[in-house]
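For reference, the chain that follows is the form predicted alone, supplied as structure tokens.
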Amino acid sequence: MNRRDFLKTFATFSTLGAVAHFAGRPLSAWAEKAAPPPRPRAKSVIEVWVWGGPSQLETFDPKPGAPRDYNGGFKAIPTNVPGIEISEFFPLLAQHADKYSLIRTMTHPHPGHETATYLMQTGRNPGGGRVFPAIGAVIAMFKAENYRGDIPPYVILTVPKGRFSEVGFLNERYSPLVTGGNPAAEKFIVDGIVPPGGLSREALQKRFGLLEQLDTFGRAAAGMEELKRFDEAGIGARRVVEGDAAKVFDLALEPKAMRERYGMTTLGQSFLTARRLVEAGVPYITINAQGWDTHKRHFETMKTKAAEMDKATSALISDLHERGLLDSTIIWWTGEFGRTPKVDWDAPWNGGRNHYPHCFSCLVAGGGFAGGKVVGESDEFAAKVVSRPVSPQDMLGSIYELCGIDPDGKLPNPIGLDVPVLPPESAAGRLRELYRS
């Protein structure tokens, strides 16, 4: 039994309540990835997963000079690195350009959200009757060893993605934390760490005082195995909701500025979490932002999604650029794959986007990637890649590395299989031009 399965037992008590490259341009040359593995830098990595794929014209390589059925009659903005723009959704994050960089070519075979998830994020193709870890698992693994805190090492805001089990065949003990509750709301109620109810510390001890009297069976039963396991479970549990575990989630202890700087919303306020957590020590973090699956009306999901997206996402790089974490720290912005160049303007559409795999974007920044540099070309309409392209397997390995983690090593494992961290697979190589010296 673990501290969280504690904690929910303990809830059911009634009588006692809950608890419970070159800026601008394109690389087109990528030597690099024959380049020695960089120096370990990323101590965390908080993981933006854009749930139901981002349009790539819509937000980091668009097309201003297409035909409006592609992009839609939106125009692309530069950003405070000359040469690149990225479309006027996210001026925000047009100002901080020199803090991130972009992958134009990501692409890969699967257009289904479940396969191209599990693809994203395990670096496998779905098959085989096995289901391997996450990088999230895989990293809160290899950081496990060296991380002290109270707080799982692999921690989800607020959903699961729900598409597969993401520890796979790797020790529960790496399997994630999902949060649960609304970050925005007075409190953040977090399942197995923040007792709901709005108890106090004072009333969470006097309940857990109340338990010890009552329990007859516990001494009654002193001795047992199973029972000492329940009592490490319980220790850990209230060393989790009295100690300073709790207060990470405790946004109210952010200045009201601050919290308005991310925005007062679920995703906003799930970006100053994650800042939190880092601060914490905790290894991975992800934030699934949902809602962009944007079959029909595209254009009008974008305005408000594109909005908070940008100005939570603007806000934690600059956030831990000042206060001296982004080195140290890994965002990486992604969707298991981008939307159709084309758009859908018929009904039931009304102007939709579809899913598409063959060449989508996303971002990385911190954690020794590079600032102010684009990798890959894709051609006229944000349809094809002409340039560099980039597998999830390079993705993936890309980050590995940075974490001081080699992809090609071996996968530690209780069922005791012969297998490495990534497979061979790859488009061509790991992003090495875009890692700090």
Second form
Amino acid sequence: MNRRDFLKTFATFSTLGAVAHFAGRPLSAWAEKAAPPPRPRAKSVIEVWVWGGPSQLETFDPKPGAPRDYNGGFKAIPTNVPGIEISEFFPLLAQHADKYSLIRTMTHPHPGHETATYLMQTGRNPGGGRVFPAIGAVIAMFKAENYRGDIPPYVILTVPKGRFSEVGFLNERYSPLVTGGNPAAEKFIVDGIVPPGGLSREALQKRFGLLEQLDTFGRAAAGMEELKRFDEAGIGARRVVEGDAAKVFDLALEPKAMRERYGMTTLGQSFLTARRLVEAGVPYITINAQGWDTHKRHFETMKTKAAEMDKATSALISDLHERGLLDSTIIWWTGEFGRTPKVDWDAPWNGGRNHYPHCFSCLVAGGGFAGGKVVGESDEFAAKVVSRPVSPQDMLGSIYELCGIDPDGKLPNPIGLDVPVLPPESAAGRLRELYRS
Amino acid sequence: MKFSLFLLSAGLCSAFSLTAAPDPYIGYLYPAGGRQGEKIRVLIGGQNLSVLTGGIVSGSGVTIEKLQVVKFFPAPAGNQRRYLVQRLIAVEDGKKPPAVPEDTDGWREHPWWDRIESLPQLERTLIARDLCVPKNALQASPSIRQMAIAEIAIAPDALPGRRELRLIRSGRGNQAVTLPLPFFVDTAPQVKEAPYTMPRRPLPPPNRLEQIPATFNGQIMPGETDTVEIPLRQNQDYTFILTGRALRPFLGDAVPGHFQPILRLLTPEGEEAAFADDYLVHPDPVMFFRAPADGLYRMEIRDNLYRGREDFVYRLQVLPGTVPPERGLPAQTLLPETEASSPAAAGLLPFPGMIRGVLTRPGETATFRFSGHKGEKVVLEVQARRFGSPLDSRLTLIAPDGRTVAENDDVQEPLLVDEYTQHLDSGITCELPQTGEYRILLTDTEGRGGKDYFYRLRIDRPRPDFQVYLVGSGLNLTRNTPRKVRFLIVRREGFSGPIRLIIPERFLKISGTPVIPADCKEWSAEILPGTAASNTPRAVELFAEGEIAGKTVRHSVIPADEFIQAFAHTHLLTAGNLFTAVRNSSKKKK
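Show the same protein again, this time as the form predicted together with its partner chain rather than the form predicted alone.
Zooming out: every chain and molecule, the one shown earlier first.
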């Protein structure tokens, strides 16, 4: 380095230092946030939406040392990562802790389902006259350019959240395909894709043939530019129904042992379907797991709910890992909030937990998230964040970055809005400590 | 406050082990009141009622003479159900009961099913409802599913008004007392809603009040609209006061919220004559009506959203004349009080002092003046919404030089207590920046006003004070086993000192020093029964003392029960008494 270069470098760093000083932050932190985004690894995201808000104490932030009024008498169990314990309700997941990481200090101020769901899905508070799109629609939009599959880029298994319009102000083509149906049934009837009943492919083709014969308008208007999009949509829909794309929902093609590994329940088979959708290249899949709003008799409900969730989630993580797909698939397991740390034993709750957004847990795996780590520390009751709070926009921003989407960039939209993908990250920042190098 | 404690004989006690049973809980009383001089049968819904033995009613003159727990109805076999329904119909029609069919395989038993013909109406109604009403799982709440029937005697000279009723379990060392529910002693004749009618049966005559005043008692089940016919006379004024939400202000598990009763009055021709869904800021409706013509009018009562549950119980008082429910500012002797409408209010007000008035017109701003000195601390406090005024006040303090010193429209109360569910009374606490004449502007935040918009404005120096609440008005204790309790402390206007709890140690003991530390707003302690605490439930009074300006100030500790509403807000409902029940130490089953 010559003297001129040295002086140039010295001046640069001095300026940086001065800016950092007057901005009130140590240079290291400033440099950390100014670090380039991670290498985008994730091609797909599987969101496990634990509807109603799962208790942090009976999932990933157990407090075995707390009184029974807090932990209900339930314990923590070790995982295959020394030093990390999770609730005894998840013994199977405990065997795969090296593949996922836990965030124990998710926090926001909203205890209502609708507002909290909107915040967790969009990174924004409701109001202001706009309905922002949920993360699924955003990722579907950004990934659509490179996605050539016939299945829509955003799929929900099997019922919608119903709390708000998930596509928001984005184009309708990014709204989710909600499958309906029951993947654990003999035939998984997906709305608009898998014909109901025993309709064979031949019978279906005959029906399409009949439709063509009756479509005198279509024949008369053939080639009209105004109907080109309509025609393309029809051709695309028919390709999905008649072609091989719909086979992704045909779980009979899976070995019985594999199906049983996930659990022969609607939830378990939804997880298996999600894996197949990832294999088909679908960018965003949500599994809406209902029934976790355990205001009453929480522990009784947990005994059944947790067992099937444990089986399904551990099967998904391990299966994706074995197939070499975990590195390119983010799994994000969360609800809209957690549950009150102190159990309400009195009537009408009879051992229930109510809503609690101030400190709750979620799980991330794959897609560039490291495994075997814990982010954040809560107090002895899992009631307060002691260190490293994580806001919804930080969580969403981390997922976006690993998908190659700039959270601070513009959110393209068809109505000309000038909005960023997300609001600025919080002071605590995105989950950079979990990014794999 | 006095109370009538009634413990019943062993015939009504169920055999029960000495293991600690879960505490009983009561969710509703139906009807929720009765008339002086009458004996009534009250249906009680709750859980863990199996071993109730009696009850306590505050005040005197109201006694629970008999208490019977209703055994759960098993699901009958198909042909058994049909047979039971036919027996009920035979009783209604005064006919011979049907013969028992030959095939009774799988038939279940219930002590009432064997003697339907000899049962009172209430018991037959419960059987009929259980057999015929589809179980609507979405609205069923296990916490009120179990039932008991209480026979309550109201003395002719029992003072009318609101009482607190609790049920107790006693005997065999397993004492427990429930939370209180309101029970009203009335002077007017009582009419109860017609009992449930089984499908395809002739409908009973419409509910009707034969005279006014009268009180109609009802219960809104899912999707129901109750109706009652009321004879009204032309050009007469009437007042209809419904008490519904006030019976259970907070129902945390009634999604989307508590009972929201509405009243709809129809003319004899069926036209809507009047509608009410609240009264000022109170969710229970009050209707004032002048009848345009003689006739039999019909009043409809339902939930605003057509919901219903067993605990959607109501009382509808029908009164002659225009009789607004009692609301208003309680009397005070703390400070000299000036009427806002008086000539004195136009001049300089006493400081400290109170001013009492009404914002009679929409958009009105009341202006007051007082003289203050630079550096003086002043507290301006509006008392309006907390006493039921619809006024949502806004205060502005203006200095002698015309600058605004401070503005406020809501003071965040540390606790939500009783009916005060929103922080709508305004207040300003500040140091006066100048010496001279100050102006206070008082208005409604939304520019409303009217004859009901009463207020009291306190202009004062800070008066440090405190109030202590004990969470849980029914303490069920076990001998030699500490129980954790919470005290919530409201500290006002600079009071930060420690607070001594004065506890009758013969009946209650606190582990450790019974002193709430300075600045503490929530304090937990462990309590135990005292040496003289017997197994008989009793009322206990606690006091709290603090030092304020060199003097010892003593207040009663207020017992209150905590309720959740909308899963996000916690409210305290104060109770008239703190009751304790002491059970013996539990013994494990072998």
